[in-house]
Amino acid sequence: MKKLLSMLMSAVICASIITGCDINPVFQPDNKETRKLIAFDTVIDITLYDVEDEDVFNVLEYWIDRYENRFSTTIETSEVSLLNNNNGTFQQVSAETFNLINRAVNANEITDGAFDIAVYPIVKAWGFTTGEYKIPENEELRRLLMFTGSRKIQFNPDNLSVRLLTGMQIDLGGIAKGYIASKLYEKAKEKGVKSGLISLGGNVQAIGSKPDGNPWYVGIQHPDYENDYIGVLSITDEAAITSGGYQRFFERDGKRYHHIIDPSTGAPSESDILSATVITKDGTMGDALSTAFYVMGSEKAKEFLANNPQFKAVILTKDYKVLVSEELKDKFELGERFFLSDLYYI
């Protein structure tokens, strides 16, 4: 269900690229090491600076592979796939999978159902898992909606087992990338890395600051212009996670249908939001919230942010208002396609 600051461009733009070359001639990043991987049907870019332990990339790749083999819906032997095909009985899983599903259910509760990992059968019905797109009949959607609602998931903490009701299936894609980026951040820190960036699709995790001490600059892609930006964020040791319906969609009879499903209707969300970016140290919940905001709309998103100040956001509405958390006033620069009159602090 996600997300996204531009997958192929890693959604991460250094300040020297955004504002012109040689902005800081003292900072010459020749101590940079990078890896590009494919996992979870997503391009993963890892950039680290001043690497002291050369084993760090092998460690990160090991954990990426491990997470994919636990959380993927496309690997038949993954824990999630086995759970999805367990015919309504309890399935024992690892502590990590157990806890992540628990966090997803918590995200469902605090967003009043706007984030729901149990919409997977509906996502499949629209063809977003295979690329063979179709518009499901209303009767089919009504039937599938009976199996949504991740609060129906049952847990047995005694043996770390999970039960989905018969007909239910889950997809952790809307929360797992934020979780994985956070874990890779921790693994890199354990290996002594002080500066770097990890990008999983629309999930950007900053490790420390840039080697010159300045914050990292992250461009939030404009949903209507591939090479332009809503604005640029300054982040240090934080995640910036974006959801938008502009990355994965199809068109029928002149109407666009995107992949972010509203769990209350079974159809692509029709809220007033074009793009929602969450900035937080809790990448797991930030991942879920970026989707939830997109579904719930700007008014409910603003209400949630007011009650949960540990999360900050940049939201673009369909009438091109840019809503920015007050705490980001000195950490956000508006893109060139917007005027100051388009900017609203929330």
Ligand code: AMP
Contents of the next structure:
Amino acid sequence: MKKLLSMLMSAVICASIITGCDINPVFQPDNKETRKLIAFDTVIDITLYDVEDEDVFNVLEYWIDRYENRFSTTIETSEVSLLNNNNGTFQQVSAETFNLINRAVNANEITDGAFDIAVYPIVKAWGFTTGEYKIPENEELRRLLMFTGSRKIQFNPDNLSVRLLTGMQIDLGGIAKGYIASKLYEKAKEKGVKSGLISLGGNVQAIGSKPDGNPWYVGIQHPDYENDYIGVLSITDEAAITSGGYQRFFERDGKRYHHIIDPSTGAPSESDILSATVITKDGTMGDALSTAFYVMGSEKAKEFLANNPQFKAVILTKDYKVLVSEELKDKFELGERFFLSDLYYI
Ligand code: AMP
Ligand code: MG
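The form predicted together with the ligand, contrasted with the form predicted on its own above:
Below, the chain from earlier opens the complete complex, with every other chain and molecule after it.
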């Protein structure tokens, strides 16, 4: 464990040397090149090894920019914004936006409504889009809840158009980062990259393994201690995606209000989970699921995982139990703030 943690720390320290929005990659003696940029309100760290085609960074940056201009709710001309302001009529979108909204609706179905991109009017009412936080009146939440339920979204595959019912608005914030990370993974692979790591906020996508053949070691942040880990995961060609209320919140009268909304109440979810990480090859659904698990709570998440073995998870509950998918037994090392008696295989 000590060894893993120190390797992880060296990766973190290397990454933090680079500040701001770099124009040129930073060359490291061991054939490592890194880029750090900001998009979607998030720091994006890209680390690639043994790059043969230098154009790869331009390609990745081009796609990050393009995805932001399609999926962002804060860019007025994005496809999602056009859709949100289209007053209940069909709006034509790109094939990618069409497919991502489709997958988000599928996530709504398989999570029994816990994942719902149509919570956007509620996310706005709490002030999470502007940072001007407020606690909405119950009456307002009751009214806004009528517009949730992404299964009501209509699709016309013939001309790739989407229709939100009047009053509905969507927010891809709970699924887009996983999608983008998995797309960047594909684009990097197309450019011949065999080893690297892409990190977008709580989403980490591994490209292959480390150049020495070992897996990538990814720390899952402890919600209470910025520099500590719930544990360290070993991943190869997989995504590890974490959701938790500690990632964005405000406080009023000593109470914490975080950014993940329970679509059944319109309030920040109050499940028994502090942090949910999903490990999977399907980064898009993994992103939706980590958000959904956080809303569902550990019992329902366990049930979901039992029925869907292509997804694995590490869940920290409010009573500091660390629930880990049995299949990760050899791929997860518990952090130093925990005892073995805190660890439960699920
Ligand atoms: P994540 O960081 O992936 O857990 O996603 C959180 C973001 O997704 C929030 O900042 C909101 O924009 C949006 N969101 C909040 N609650 C939900 C929900 N229940 N389902 C889908 N997206 C949500
Ligand atoms: Mg998510």
